[in-house]
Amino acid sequence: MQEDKYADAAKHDKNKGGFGMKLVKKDDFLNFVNTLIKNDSRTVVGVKSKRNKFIYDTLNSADELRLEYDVTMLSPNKYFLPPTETLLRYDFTGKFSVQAVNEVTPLIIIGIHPYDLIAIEQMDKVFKDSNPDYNYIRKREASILIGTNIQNVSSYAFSGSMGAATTDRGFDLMLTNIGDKYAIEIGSIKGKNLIEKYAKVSEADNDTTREVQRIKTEIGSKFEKQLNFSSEELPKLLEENYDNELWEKNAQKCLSCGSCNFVCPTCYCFDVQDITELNLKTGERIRTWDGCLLEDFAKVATGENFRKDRAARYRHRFMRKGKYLYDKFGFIACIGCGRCASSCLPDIADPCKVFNSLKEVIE
């Protein structure tokens, strides 16, 4: 029965379309990455180790790649919405002039976990749907995303509860570790072309397809943490708990440092400032990451602060993740990566813990 389940799931997957599946030996995969680094015009980025953590950074060799990682410190969204970015340059010398700026570095990003691919899809919707942000859009269009199914799970993660442990879309290529080979799902023309140009691959048979489906099905059971209810209940749960005393209680420990915002792959708020040079002749308009936990986040030019209290700022973050963005875009803006929980010194940022506590209160 178990085998039939995976066969049916694989058949269902196949019916979704796509560009098929290939197999590559691990040595050949390393050669593929080294060839990209050496011959492709795009910058190759991948997951590397940094002390006892993992980060996305430029690869100098395929040997640096760590596809067995649990979670990276920041998501690959940092390449599409950089922490600091120049939007335009202006010049008062002679006739006033303004030049739009978009510094795009075409990238091949290797090793993205499914939850981060889903976060990128959400940010695509945010930056394309309402007010198109061409700085973001151009960077995304110039990128190739190579995902990898999760091998090791962070102890802070609960992506299985958020429907983000695996994904069938959002990637150009997706790797699955099947022993001495990787199965490669091809998700786009860009991915197909990359494989055809640089990789030594063979066709995947039905047994491989079933094995990949078995591995993907079992990933969900690897998470130690989970919501005690369906994530679909979150918008209503948060609405009913807007005045819950938990916000005030937890906020008493909050340092207002914004760490939970800055590591989150679905936080996208930013500040924009004009920085004029001391010569008063030239300057730049820059945007930098901002976060709703920071005290001045909701402060306006006339001095009023619409969320001066820590409790209001603390509550706002969770309401935005599970209610406000759901109302606007139709998705829960938490993919259960656990980065916020692992970066919070007072241990109050964990969405899984907070959501489960709210659920217990109303039951």
Second form
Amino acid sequence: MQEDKYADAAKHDKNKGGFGMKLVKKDDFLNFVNTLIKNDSRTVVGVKSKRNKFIYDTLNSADELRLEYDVTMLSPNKYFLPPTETLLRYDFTGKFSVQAVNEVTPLIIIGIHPYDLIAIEQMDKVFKDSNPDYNYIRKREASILIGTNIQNVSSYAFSGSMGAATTDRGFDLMLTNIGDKYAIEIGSIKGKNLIEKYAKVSEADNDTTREVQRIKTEIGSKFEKQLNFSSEELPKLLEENYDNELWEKNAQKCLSCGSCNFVCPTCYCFDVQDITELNLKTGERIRTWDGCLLEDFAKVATGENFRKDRAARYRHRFMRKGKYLYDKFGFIACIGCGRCASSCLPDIADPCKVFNSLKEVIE
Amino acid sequence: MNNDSIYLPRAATIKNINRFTELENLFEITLDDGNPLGHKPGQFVEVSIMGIGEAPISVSSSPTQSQTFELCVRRVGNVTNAMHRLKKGDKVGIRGPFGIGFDTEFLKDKDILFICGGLGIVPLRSLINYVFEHRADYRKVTILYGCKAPHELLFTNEVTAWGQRKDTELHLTVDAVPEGEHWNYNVGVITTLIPKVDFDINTTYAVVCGPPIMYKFVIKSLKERDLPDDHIILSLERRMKCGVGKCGHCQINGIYVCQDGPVFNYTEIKDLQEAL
Ligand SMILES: Cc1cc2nc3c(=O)[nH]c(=O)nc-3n(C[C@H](O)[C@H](O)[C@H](O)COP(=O)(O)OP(=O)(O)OC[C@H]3O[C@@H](n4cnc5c(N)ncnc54)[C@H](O)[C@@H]3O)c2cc1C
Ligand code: SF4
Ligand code: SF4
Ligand code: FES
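Having gone through the form predicted on its own, I am curious about the other one (the form predicted together with the partner chain); can you provide its structure?
Full assembly next; the chain just shown is listed first.
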């Protein structure tokens, strides 16, 4: 039974937009979103603005949507692996009473940029790997992902160099802004049904398909920041530079604050804690985000800390992104969103800068 | 519908508690669903005390004993202290067994040199007893066991019995003998025992477990005797929060100790700077 559900989720991922393309007028798109908010049983979330920044939050009205955003503070992965999540509920009134908890709020998420869709695909792989984690999988399966191609590029981003500026999969629907209309690529049956049920659309003609293709091709070149070499070289480059003095040099400024971990859509490490209610009768086992840059991350009970030096922790994050997870899962776990770079006070977290420096040193 | 959670422990009952020392207790445990744990020597479980948390603990009994299993726990923090407050008949949660244990098939027809430092005896005892239960399958057995002081010795009755076996060579050592304690064996760190034992480097496999600091010195001593790298097998400890390859805490470079270990062949980890 578990296997079937697993297969279902996998199928969704393999859909490569083989469901055609539609056109929707911008007004009609807003109506579509408002209808979803009003009539669909799922909660509708999307990109909104908040004090000069962009965030994913529940939509009260389609007017709140800001699809021209550059980057959001956190990625939509926060809905599938929340900062705090209950795993178990226990009860001391019985002898041993523990229940698994999986709080799933079915979501329609609107406005996901391609790099974040790729990050979600990567996390799907991580959480379905050998020991499937249904706390993640069920939340993920209950969601509909509506992507949007990038209109404005963040000055910190380098997704173009990471092959993550555009994507042809991992979404249920994908929007491209073409003047007074959106082109909608349909990526799955779920997406197709949603359109059929709620949206007023017309067929996209060949010109539209070509226009979308042109826009997509153009996006890659809009990134000011670029890796000076092919991202495919990263695993080898990192392997060769394990002992590079750059780690030590940069890490001298590191505050061990973990911000670079917490904002990253491909960081998924967690801590587990038991929180007992004040009545001392019941409680919950929760998981919370954790970060490998934090000082105690690898410390064991006897006091031994296996990554005690800042430089070792600093290096570990880059190694993980560009080599360790690649070796294990076959993807480079950095999609170039630049969130880490923009959240690091001493300005040492930027993978693009670090990777380019490593490459320079070699040459 | 949520019973497929990889984080949900199974209920288990403490059948017996054996107080070893001030710090260590041996717990005999049985799963309430009546199933055997089904572990391999060297594997570990995650023990839950609800309201306190979870800790990874090696299974110390041999799988041949299948109705119950044993955990030897040193109290150092929240979960382990809470375990020490438990009584016979109390419940704990168990997840696992997890990880890759010792390859009992591979070790057949080989000479085995066990090197146990302190609490390192706990996982190795599972394999030692397994080997004794299938004694004809294995060749020469040598056990080196060292502690800081005589009163820290664990499984004293069993260890004494190992020493009395004609088919086994046992060497004990302590770092020092505090005043008022008695000791008839070697004094010195565990590496001082290695030159005292005779082994054939072609047929001998060293199986090592102890505190993090011990490995470097033991490996150095074994290399001085020219034991090949792939004849050294180690069990490692790391911080663990999930046991199932998700939380990231147990990583040594790209390796996950909870999944790829805790038992490793030295050749798998010798080039990883974070390993030893
Ligand atoms: C594979 C494996 C097998 C093991 N087998 C055994 C075994 O057979 N027997 C055994 O006794 N032990 C074993 N251990 C070790 C055991 O898991 C730890 O001793 C146990 O997890 C401690 O948990 P605790 O909740 O009691 O301690 P904790 O409360 O977690 O911590 C103990 C100490 O560490 C400090 N500490 C805890 N967390 C932090 C932090 N984040 N930062 C700084 N300090 C911290 C605390 O202050 C305290 O002093 C094994 C470990 C592994 C990985
Ligand atoms: S955000 Fe910067 S300062 Fe903070 S842990 Fe990461 S690298 Fe160090
Ligand atoms: S490492 Fe930085 S740039 Fe790369 S995905 Fe994570 S937050 Fe984005
Ligand atoms: S203990 Fe969580 S990944 Fe190994």
